[in-house]
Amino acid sequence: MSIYLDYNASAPVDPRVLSVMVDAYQNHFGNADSRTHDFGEDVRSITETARKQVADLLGVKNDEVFFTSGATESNNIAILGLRQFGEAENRKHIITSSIEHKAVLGAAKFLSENGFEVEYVDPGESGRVDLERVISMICPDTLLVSLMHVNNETGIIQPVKELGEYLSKTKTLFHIDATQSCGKLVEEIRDLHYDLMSISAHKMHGPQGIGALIMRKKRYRLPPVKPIMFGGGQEHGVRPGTLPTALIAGFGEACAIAENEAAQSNANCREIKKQLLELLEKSGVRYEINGDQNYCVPTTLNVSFLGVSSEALMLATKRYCGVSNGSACTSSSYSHSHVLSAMHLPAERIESAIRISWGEDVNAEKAMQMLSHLLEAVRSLIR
């Protein structure tokens, strides 16, 4: 049987996040906006523990976590949320780099067509943004920058620390993207300086659907973002809907694992990672990791097989792995990887770069046996 080696899109739900949602359908079915029974309050109490259960793994404050459908529309929040008050202020210029998800990537667009600067920084071939360069292109009218912490394809850690610790002393607003990094990067994120952050519970063994966009208060107030949806006032308006509770419940049951359990987590990833690179090492076929090794997370490895389509090689091995050569938001018609394209490296590695990217409920004997059946098709590919 394959096993799947693409958690980077999508994590599978732990059997405990299973049974605390499987319980909230079953038996929590009231709105947590009805406030005229006991049913009404009974919801609210558990979207209230999720939300201190978010809270309290990311080091924030419970009112600073406002829940979403994922990182997708936390991110346009964020982004598309500061346009009023960067028309108002006059402060149109954006910071961002040319690696990020595409839902960033798509809110700045937008912007850009409608009388906002944006300007991109390209990673180099490390795939890690040069710090000095984003804080050179800040200036007096800039609104915001946007940096995703760790890359979804390579995943190569950014400079968010350093650079949320510049952006402190300075008027603009920092929005970090920290979809690949929420749950994993645990101590890491709770020392960082940000105002926005976005984060989806899919990639962290949560449920699809659910996410949360974090503002951070400063001088008791929150982040100038306005809603750009309407309708109820749920999440004090930043986003209307009705709560889905049983995903919020199953998102702060994620985090609270995550919490306890994260550096046993990453200490097994490590020794999964420390194997896969013995194996290719071993291999005797031709390949080069893309990105910076020095300053990449334990779960993910970006590598190409040169000379070796990576559809083909996709093709060859469905039956013994789920690995991908992209973001699986755009995986369901190829184009070259924006990301690797940013890094300036050769097509040849771009064409033949796939993604394989696990967690620590993998099985490690198993992983290394099918990746030898994978290392076995790029054998006779390139014959």
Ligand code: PMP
Second form
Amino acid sequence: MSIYLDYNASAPVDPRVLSVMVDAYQNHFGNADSRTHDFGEDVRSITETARKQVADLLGVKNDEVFFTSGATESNNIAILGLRQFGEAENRKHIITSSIEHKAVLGAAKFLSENGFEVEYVDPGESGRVDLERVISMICPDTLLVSLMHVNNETGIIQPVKELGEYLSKTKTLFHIDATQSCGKLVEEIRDLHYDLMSISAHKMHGPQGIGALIMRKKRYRLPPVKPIMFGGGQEHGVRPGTLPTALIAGFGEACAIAENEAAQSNANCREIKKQLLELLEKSGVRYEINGDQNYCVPTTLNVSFLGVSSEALMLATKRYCGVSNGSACTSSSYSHSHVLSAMHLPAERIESAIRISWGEDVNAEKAMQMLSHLLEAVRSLIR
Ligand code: PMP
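Having looked at the form predicted on its own, could you now put up the form predicted together with the named molecule?
Once more the chain from above appears, this time first in line as the rest of the complex follows.
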């Protein structure tokens, strides 16, 4: 029986989320934008309840939440949507990090091919970018800084709190990709200063295919983001397209659950991590943990089993260990992790790195079983 510990790629849907979604599919099937009958109004009340649940989790206002198909789309709208403003203001300098998700890196690259200057900060071996380095790169032309909250491969928390405080006193806009922290670092996110934030439901036990772009208002005005798609004007034109009622209802429920249960969930996850680390320590195999654990979330462990190629290990354990070596979004064609490479780790460590990620619903005993299987495979591959 295979054990799934790849929650950073996608987490299982909470049964309570699923039941809200089934109810929406069965009983609330209108279009939230239909104005000519009560069916539309009924659905609109469901999407607006969910919008409030998302807003409450993040500590923002309802009208600052814009539903999208997920964090890939949110990242694209946040970055590409600022193009016109940057051109009009002649502020075409963007700073981001080299460990961002490909949705950020790809959008930034597109702008760099179209007249913008994009600078990338490497994090160093700790996996955490240096705050002072980022601040030193900001100039009057800097339109945007885009930095993720938690890295999806290493679980390392980036200095978005300090950076947000600094940027709030400047005219540079700040985008945070909070896909891996939303619903987990609940109090921390509420404390952040930012203009734009990307989140996604499926990393927090909600359904795949729904997320949001949060746009914070300043003096009653939204950030100067222009749509990158055109259609029926839904979500105030920021993300046109019929609202997927059931996905949105499920996302809202996942947010409400996270708000109530995150503290307990984190405690459970911390315990799992502690046990995994103890088992590793006792194992006698040669390993290195990637990323400074003083800044790591309790749901992720990136570990290199020295002398064992991660591709060989994944292949040997594929049938019973659901873990990964890299981000799912890029892992259909294996190439070395751009995150670990940007941390300038030795090649041997990069080639042997795997990511284990879990949630509070994981049975600790099963997680240990999975690691034991992995360790057995490591020993047999070394021989
Ligand atoms: N950003 C980060 C940090 C992620 O981990 C992911 C998912 N791997 C995304 C963006 C993309 O999210 P989605 O799957 O919702 O498009």
